[in-house]
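Next up: a single chain in structure tokens, the form predicted on its own.
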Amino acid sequence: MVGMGVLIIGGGGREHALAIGLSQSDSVASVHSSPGNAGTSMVGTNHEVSSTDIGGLVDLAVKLDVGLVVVGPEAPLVEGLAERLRDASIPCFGPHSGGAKLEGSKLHAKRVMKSLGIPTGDFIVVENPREVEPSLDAFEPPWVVKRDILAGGKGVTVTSMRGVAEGALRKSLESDGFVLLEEHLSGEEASVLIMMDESGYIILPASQDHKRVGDGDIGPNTGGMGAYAPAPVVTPAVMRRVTEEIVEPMHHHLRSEDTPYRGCLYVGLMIDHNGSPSVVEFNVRLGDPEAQVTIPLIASDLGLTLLAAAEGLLAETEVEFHNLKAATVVLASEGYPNTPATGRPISGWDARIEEGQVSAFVHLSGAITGEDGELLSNGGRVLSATGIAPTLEEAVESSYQIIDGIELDGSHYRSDIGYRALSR
């Protein structure tokens, strides 16, 4: 086939990982990103259309005459970008707005899971201030309070302090009209990303990210401070249960909808001490930083795989994976996860390791190129150093070898990425 043009929507580390993978695909002739970042500009062409400008993105895809659009963030999917693109006869890797409700509405996702018998925590919909106290009494602490909106990972409060939980419930009631109170699930978290369409699905290597800002999982939640894959907590036995109890019923449900689900279904799992998986949440796109450790493990042509899903032809596609391990360590700006310092120069980010089967390099995220060509910080999570190797120990070691050589004033990163797996 003649190589196609691909447009990637978004501008984070996930999108840089997609751009690298697509640029290495024989099926892809050109890679475009909108708005992209400094990393995507190095493997393709950036365009200054916001990921929230649905009409502008459709116009851009038509103008570029691309053969595929790959949507990174969830917001444009919730707003209907996928159906707008398909109306323009442009294949889109990313579900329609109805499918995107699995992430756009926590209540919708819970109701779908309960109707299908998918294992997940119990929940209460709190709609009146008078219901706050009895609802809290219904669950043991810690309490999990979730707003039913897209909140960029900041709409969830997990606390063992009753006063904090009560405050979160009342505040959300005032702003949103209702709020979810969920049963807290205990165990070890993992993520499973599934490429899915009406014809079939492909399960990517399971990963585990590190959400807390500090070593040992302390401090506030972040968008993710690092990840590794495959995650050994998802044993073959656990994966069989995930497939049978979660993936299969979700695929049957989504393929039966009037408009088929075509894209990535992200399953956030909690695996208890007995190896029983439960769903914490669904997302409708590749995770960040999970994408940085799963995309490099795909040995097949990424462009053809994503296009097959966008056209409903996954069942006709075979995907192979490298028998390697991957780890990524996020470098964050001073002040993150609160108000990050930006505009600071970054050096040492372009180092690489290529030693046999061991490789390491940088995925750029919150970084831009300054007027003099210097790389500058432009967000909370600035970049991640990603290592690929035959063993997880080597992958982690090579990641830290890269990140230890990067200079960004005031920056910080976790020094224990992969500690659960490495301690097994």
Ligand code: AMP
The other form holds:
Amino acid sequence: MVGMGVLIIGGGGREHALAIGLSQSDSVASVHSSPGNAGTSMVGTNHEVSSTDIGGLVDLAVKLDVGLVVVGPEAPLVEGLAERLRDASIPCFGPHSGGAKLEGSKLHAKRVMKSLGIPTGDFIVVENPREVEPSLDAFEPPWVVKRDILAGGKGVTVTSMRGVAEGALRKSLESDGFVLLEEHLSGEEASVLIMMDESGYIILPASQDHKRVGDGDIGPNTGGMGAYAPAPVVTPAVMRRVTEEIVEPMHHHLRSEDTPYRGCLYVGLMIDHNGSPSVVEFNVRLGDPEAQVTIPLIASDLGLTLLAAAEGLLAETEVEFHNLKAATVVLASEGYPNTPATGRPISGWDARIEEGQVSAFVHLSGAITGEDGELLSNGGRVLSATGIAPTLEEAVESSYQIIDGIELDGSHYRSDIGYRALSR
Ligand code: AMP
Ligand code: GLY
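Given the form predicted on its own above, what does the protein look like in the form predicted together with this ligand?
Zooming out: every chain and molecule, the one shown earlier first.
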């Protein structure tokens, strides 16, 4: 087969992982990224169109004559990039804007789940300041206050302090006109990424993110400070329930829509102590950093799988996985997640480990190449060190071996990635 050109939209560690996976695919002849980062430029060609410039991205895909566009972040999907590409007859891995509403509107996602009987916490919509007090009375603490906006996990307040919950409700009411108050779900979180189209779906190995900034899950929420896969909390029995109670009804619902959902459905799960899964959230894309530990576990041709999903042919595709474990540790800038410092030089990031079945290397995220060719920090999450190995212990250890050798002034990382799995 003559390889195709692929354009990846986005510029984080997830997109670097996609670029590596696609560049290793026999089906892919050239990898383009827009805007990309220093990592994607090492395995392909970067372009300067921003991931929010929908018209510019369609023009770029047409100009490059690519056979596939893979969309990393949610924003361009919510804005309708997928349908614009389909109008231009370019296959797109990533759903149309109607499908992307599952992430774009928490209220929409909750209504879909409730209508399909998918397990998720109860919720109420607060629309009036007079409803604030009775609403707080209606739920037990801790309270979960969720704005109905795209906020990368930052639109959520989880608190046992009534005053804080009340403040969050009133502030959101003022800015947005309504806000969700959700039942608090307890247990262990996990992420399940599913490649889906109208013909079928492929469930990728479950992973676990570490959302809080500090060791022991302390401090503010972040985009994710590290991940590992497969996550043992998702036992075969839990996965069977996830498939039956969540994936099957969602697939049935999405395949019966007028326009098919073609891309990744990310199910954010809470698994309680009985092994019962509930949905915390849906995303309409691969997770970051979940992608960094999931994509390297795919042994078969990634380009063919993503193209099959984009063309509605997933049911005809076989995906194979390595029998290995993966871990990734995120290195964040000083001040992340609130006010990350940028523009600082990074050294030691190009180290690699290749020892038998153990490998470790860096996925770059908020990192750009400076004028003198040096690597500079350019965002909150700068890079993540990823280890792949026969055991999770070795995967984690090799990630830390790489990250310990990296220097970036003021940077920080969690030292306990994988602790839940390792202490089982
Ligand atoms: P979201 O923006 O919906 O992804 O929420 C961000 C994070 O807030 C989740 O990963 C959870 O850690 C926490 N969270 C959100 N909703 C709930 C809930 N109903 N119960 C417990 N934790 C939640
Ligand atoms: N790591 C969480 C997310 O990608 O939403």
